[in-house]
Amino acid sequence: MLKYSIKRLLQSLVTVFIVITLVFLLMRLLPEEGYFGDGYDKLTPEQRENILRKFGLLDPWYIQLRNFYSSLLKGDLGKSIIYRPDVPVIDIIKLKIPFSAAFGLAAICVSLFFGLTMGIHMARNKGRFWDKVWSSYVVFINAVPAAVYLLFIQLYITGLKFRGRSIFPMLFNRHDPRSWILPLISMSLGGIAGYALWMRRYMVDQLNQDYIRLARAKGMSDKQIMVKHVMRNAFVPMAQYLPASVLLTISGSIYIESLYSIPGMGGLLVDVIQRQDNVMVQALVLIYSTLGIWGLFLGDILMAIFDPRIRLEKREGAR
């Protein structure tokens, strides 16, 4: 276990290094306007050159990369140029993470609860009415582009009124709990469909296995079989992807946060891309990439811990 963990940790570190390097080099291909601000057209060529030299962008790429890693190891992601001039990126992100983390973690809890419950109900009623109803929901969520039904929810659900007053506000307001409901539902819809589909497939497959027949022959009830065998085993593969889901949702849902004007990480990324704040874009892309890689690493470790049947390393002498 320890040997495997160290091996996966080293692989993750190498992957993070490669991703960060590629992102850094690709960002250097973007237009230089993203390093100047609003007055780019008013600057003379000499002034532009001085500003680029200030950022070290006239140095050879390997010198720039060395300086970047030196700053990164000190926890310095640079300063915003256009979004909030001369404010450290870290200080900006600190204000955004709480919103994304709150919505992301709440959405995961909602997705897990309703998705797993729906999947179990579908499996136990295979081929019947409710299985067809929930299967239609899963097909709809996977077939229709998310932007379509999410926009539909915002435009038409927010139009519902009670006594002349909107039930759900269209935009997020931290002081109005009603405005939290639609973003939370929007973030949960895809997860509910994914978990429901996974649980149904797994349970239908497992219920036909020999060990289930043996358990029934020993006199175990269907409820005991579900809890002690089927559901317990179903959670093992799910553990591999759960950490990545948690980390990525904490970093924010790009489209939904932008749609409801939630001041989180996702909306921030859209905003800085539109404003061409290259330093901010680079920092956020690095954060998203790193969270995804570490999420997969933690998922592998959790899967190994929860399922001792998984052999993480070859036995000595095995060929």
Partner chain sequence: MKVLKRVIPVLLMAVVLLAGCTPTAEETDTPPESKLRESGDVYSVYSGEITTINYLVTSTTAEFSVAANVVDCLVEYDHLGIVRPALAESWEVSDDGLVWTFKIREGVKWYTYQGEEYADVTAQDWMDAARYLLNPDNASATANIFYSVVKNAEEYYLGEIDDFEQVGVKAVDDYTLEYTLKHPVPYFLSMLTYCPFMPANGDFLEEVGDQFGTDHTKILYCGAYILSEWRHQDERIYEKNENYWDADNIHIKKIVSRYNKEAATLAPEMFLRGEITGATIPTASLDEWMNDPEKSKMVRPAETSFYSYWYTFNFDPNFPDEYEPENWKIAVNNKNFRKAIFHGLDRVSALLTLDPYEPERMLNNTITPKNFVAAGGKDYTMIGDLAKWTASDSFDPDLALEYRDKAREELEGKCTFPIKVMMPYNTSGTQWANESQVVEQQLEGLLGEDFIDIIPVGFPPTGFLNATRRAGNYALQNCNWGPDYADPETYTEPFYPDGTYNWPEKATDPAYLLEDGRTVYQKMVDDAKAEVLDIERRLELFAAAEAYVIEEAWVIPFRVGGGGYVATKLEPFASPYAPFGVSSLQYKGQIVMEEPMGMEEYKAAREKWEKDRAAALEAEAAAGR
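Each form is matched to the other, and the largest set of C-alpha atoms that superpose within 1.5 Å is called the rigid core. Positions refer to the first chain, counted from 1. As the structure is a computational prediction, the values presented were derived from the model and not from experiment. Compared with the form predicted in complex with its partner chain:
- Comparing the forms between the two forms on their rigid core, the Cα displacement of Ile82 reaches 2 Å or more.
- If you fit the rigid core between the two forms, you'll see the Cα of Ile262 move by less than 2 angstroms.
- After superposing the rigid core, the C-alpha of Arg275 moves by 2 Å or more between the two forms.
Pass me the form predicted in complex with its partner chain as well; I've looked at the form predicted on its own already.
Here we give the lone chain, stripped of any partners or molecules.
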């Protein structure tokens, strides 16, 4: 396992290198006009040249790439060029990550708890009333565009009044815990539906398996079967996604963060790509891809731990 892990980690460095280089080159394919914003017509050619020079964009691409990597090796992610000119990327994101990570982790906990409970409840009542109620919820969340129901939640629930005062404020406020509730709920809705669906599906699958029949036949209680067999097996496919989703909580939720004014990372990447802030794009892609790849790797490991039948490495004799 250790050898395998080291190999995967080294491999991830190669992947990140390729990704960053690719992103670096793709960003340079975008039109130069994008670096000037609306003011393009008001600038003289000399000014445009000076602006490009300041951004380091006048050098040939391979020089730019070399400069980028040499400063990266020194641990310098660079300074933003357009999003917040001259501010180090680290300073920008270190203010934002805590918000996204806090909300993201809380939402994962909430959705795991409620989602799994709901899924189990559904599987146990398969075809009966509660199964149908929760299924409608899952279907609704999955089918109705999030942009619509999230906006409706904010619009109507923040309008609720108790003794003439709003119960939930419309916007996030770091000092007011009441304002944390709605974003958290909104963020968890999708997750709850997702986990519940998977849980139900796998539980139903597993309950049909022969080993469950055997366990029943040998007189295990339902509870024991659930915990020792079903849950454990049903958890295997989920285990693969969990680490990546935990690590990537720092990337935030585009829609909810913007709706409630949470100053997190949500939408930052899309934003800086559209503004063509190359340095920010490179730094964010570096961070996200590293975490994403490690997440995948951790997921594989976790999956192998939960299900010993899964072999990640090539073994002697196996084809």
